[in-house]
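Let's start with one chain on its own, the form predicted alone, as structure tokens.
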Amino acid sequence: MPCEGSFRDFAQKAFDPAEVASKPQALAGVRVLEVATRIFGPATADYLGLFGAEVIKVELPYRGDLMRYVAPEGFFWKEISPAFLPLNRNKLHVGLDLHPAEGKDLFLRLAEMSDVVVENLRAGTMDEWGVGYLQLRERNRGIVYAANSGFGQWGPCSEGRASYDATAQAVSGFSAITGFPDQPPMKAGFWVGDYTAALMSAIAILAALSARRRTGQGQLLDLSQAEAMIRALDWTWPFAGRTGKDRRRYGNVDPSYPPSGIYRCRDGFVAVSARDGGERACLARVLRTDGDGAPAAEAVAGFAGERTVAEVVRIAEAEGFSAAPVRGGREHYLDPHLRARGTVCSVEDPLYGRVDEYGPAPKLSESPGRVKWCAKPVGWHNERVFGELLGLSAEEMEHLARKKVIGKWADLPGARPPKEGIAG
């Protein structure tokens, strides 16, 4: 039956953020165990949690995930780092030491009840501890085990070698093509290696869960951070393979669509792009340049430099090429378009009160993702997981806490609850 009104009206109603809470969640019923630190592993599990997976984040008691202490410019808000928040939404936080026998036993019991394990320790570490894939599959044949690492679980570079975002950017070739021709290679201004690899790991997990529906069997997933970044480098490798030459650094200009790039205006920066001959002709007309080829970047730079960002954007919209302002986080935070779509959303968290979060980027009309609560202190959900899920008594939990098998937060910013207490 055809719908009334325009497709735009249909889409606005289908994706209305006000209706999200009343709709089912795509991954409801999927339980994920996360044994990860910093970014790569936690981001993988965060993506799954946004769409309804129950994520149990296992941290070493007291101090927890090292990302809790990565505080940009030394800034903590209500005792939590803003770098930790966007990686750990919708998770159940438990403090559990996997080294003692009692800790291994609790983890194995949780794994028997779970669908997915996500870890990003050095290759083989979990197996050495006796809680890796080989041990877990004996207890749960359906377990999907995502082993995230810098260089993979096997191969000459895998053993004992750590990786971080900056090293992944360098090894993958990303840094080599980033920056200006007369300057050294550059790294991106955010943790692109971690987040890119985490997206690919989450996709692999979904693929493995789909395969399990047919076979009943889980599997081991080997996700190399460096290889994920290599896959993201579009035409870099095919170009090198066909020409024998490395791709060069081009600064802010896209060599595939010249003179597309970022240019300085009187009051900021603007991205200008002309994707085909028609748009390049429109741009050339505005620039008053001759010839059939693409206008020179210098001409675009001169044009932009004499105008404000708003003027360039307005001219582009009127004349038929693309231009957009270079924006920062504060502008995103205040943007009415992003707010209306739920891409920037406010969450009323029972511990922290109102928290502004990045909502899910993919919008699903029938089973949308959502931020239900924010990251929590170390061990915040110990009673819920060990007591309600595993059935431990208060006395058993107290005994394990005295032995430091389980535990909660240290009295440190990053690990502990806000000093003012639970939001009222």
Contents of the next structure:
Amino acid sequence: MPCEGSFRDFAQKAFDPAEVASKPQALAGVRVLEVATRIFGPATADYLGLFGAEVIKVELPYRGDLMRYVAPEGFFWKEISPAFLPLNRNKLHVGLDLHPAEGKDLFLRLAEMSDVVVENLRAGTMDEWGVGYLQLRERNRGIVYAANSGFGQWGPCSEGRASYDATAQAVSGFSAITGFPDQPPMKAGFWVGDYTAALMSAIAILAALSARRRTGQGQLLDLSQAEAMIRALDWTWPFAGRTGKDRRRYGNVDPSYPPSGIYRCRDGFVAVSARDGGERACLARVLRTDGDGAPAAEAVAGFAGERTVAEVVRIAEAEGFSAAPVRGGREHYLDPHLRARGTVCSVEDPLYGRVDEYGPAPKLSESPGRVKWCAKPVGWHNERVFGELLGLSAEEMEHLARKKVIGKWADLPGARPPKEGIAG
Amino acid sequence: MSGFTEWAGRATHPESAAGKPEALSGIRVLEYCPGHFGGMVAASILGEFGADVVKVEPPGGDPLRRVAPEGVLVEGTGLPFLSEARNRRYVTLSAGHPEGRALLRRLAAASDVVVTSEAPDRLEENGAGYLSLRRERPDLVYLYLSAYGSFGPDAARPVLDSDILCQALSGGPFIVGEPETGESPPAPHQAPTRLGNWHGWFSQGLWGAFGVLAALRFREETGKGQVVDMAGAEAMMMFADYNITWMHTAGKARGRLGNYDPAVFPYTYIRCRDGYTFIAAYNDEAFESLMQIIGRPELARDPRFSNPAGRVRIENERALLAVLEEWSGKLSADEILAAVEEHTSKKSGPGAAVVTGRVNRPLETLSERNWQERGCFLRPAIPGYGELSLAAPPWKMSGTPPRWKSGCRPPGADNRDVYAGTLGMPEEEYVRLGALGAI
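For comparison with the form predicted alone, would you give the structure of this protein in the form predicted in complex with the partner chain?
Below, the chain from earlier opens the complete complex, with every other chain and molecule after it.
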């Protein structure tokens, strides 16, 4: 029999965050062109970039991605929004207008050298501009083209119906099953309809790249963010089909594992979980409830209400059921466990200095993901991409800039570099 | 309809998927995750893209089969299991039996990917731990799912991974739900609120599948396998917006704001004649459009509302919500959509960014034409389980489209196919192991 904890010892070493920077990257050699704004498209490319893809983020010169101006409480830090930063790590930022012919030409040249395009414009927009999938595959038959949208590239709503995260939360049925029975449907306070779909888009891109290895062919990938949320609603659909009824809002008790749920303690909130018969029996013993069934939620609420979160967690771990604190951003920021895992990490950025971020969630022992640098102002990497990659001369770039085909940041908070200049 | 729309509809319609190649054909996945929905999701996603998924259950079946919200069981199997039970072969073995353990090891060693939520030391005892398997299969990709992950100070905490724990730790519920109003005691709904579906487990499975695909790419390049360590707590954390950057740059943690948002407004649900609908118009140009649509153009110049920072002050959000509901209360969600589309179809750029959509109950979603025509729902007749409404794979792809191929089967239904067919076990051994209770 192997010695106790041997996998843990292995894991402690194999996943050491101090070693991550020197390890290879899983998606090295994959180049991604991003033509996207706000969250759905940028997050898709961000996830690929975290694992080593080279992402070239194409923004409209001057103002760029409109997400730059989404700032919590109107707050900008060093002229950039804290909400823009986590969506745009490890990217090369170029300002390029796809409307003029020279802009299309530059884009097509970039696409010839790329593996993936991610866009989230209204359905058909890239095609109208002459740089859609059908045009790109003429130049690069291996291109994997992810068209992210609200309602899909075809079908009754494909003619330009716009969508945000909460559109997907609303129309999918997600919000109708979230919240409390005597209250209105609840919108998740974070942009879950964008991120869930972005991750699904990134997954399909990796699958398509795997297929391309055998066939040499790229393909079009059409993903609706509402359909991504629909796929995530577990037993909602077979329940509707079998009973003809809507699944209800159950508040904070999980109807699949009652009384598992979120409960108020003296000093915060705790999640109590009893997933199987063994855990339910332990919980019943601690609560001293009678009968064979699961303890009532009221009994758990009474038990938790008299205790602190730490007490409930300690009792659960000692007695054989499960519990965990309900944590927020502050707890994450200060959590030694998340720091030790690189799930909350610090990056030293040449422009902004130290920035803390969520690091990649799945940990790969041999080819781990990582945050290498932060988002940058519009057009920050124009010279690197147009000059070094496409081979344009300084004169050519100046000419294109004068014609407003390429460009840099507008003099606005969100778009421009920090006032104090390069961080020391 | 443009040429592209027509082409895309033809090339990516799910009905045209049959007969096309699959992206992950040739990849075998062993799923050993009793009681764990996140593991099922990870394996399903790989299966939808064409991987050959073999699900190992204990004799008598996965305990998840008996999880039955609202008491609904179909042939002894609950709806959560049925919703995710797709594209698999179902085998049973007893890990408590020495020959069952040997079989688990043979199955793992014959796979490209192992997906498991079992404790690592128990797996090592059962012969299917990574450290011993990798000697035989250095190219194995091994996805380990748990609440806290396999390393770090909390890794040894004795918890059984579940959706509610993953949600609670992720930071998601912390910023979902109504804030307290100062009354004592606060109402039950003024609390961090769980997402109604198993979004914690679902995100864990999705990130797990992503990690596996990234690891498979690395394997294609180098021949090397590896461990993918996927903490359920961290899956939805990746979706929790700018929690960390806001703490770092402003020292602020996000709280609960009900259906409001600290960064954008209007971006909320509003009451309408037939329920609720979503309305968004958060840049200045779109806000001006929305004020024209509701017949209050002067409000675009009201100093409280004339810039994004003013609009996200909570007192201004409340005042604007009242104005919006005065208009929307008389209209149905469809009429609001028509009014918005009428106005925005004449505009382009930031001024067209007024967005709306009805807050659908599930039956309303099921009946919407767009999802029906796009093949978003399936209603297959599954042998032994009857007709079931299921969500189809959401991706429409022109080259290697994912697809739903088969539904739930009873535990062990594919024992002979896998043990005799795939592993090449002689008939007498198969019969002997059955008699021993190992399978």
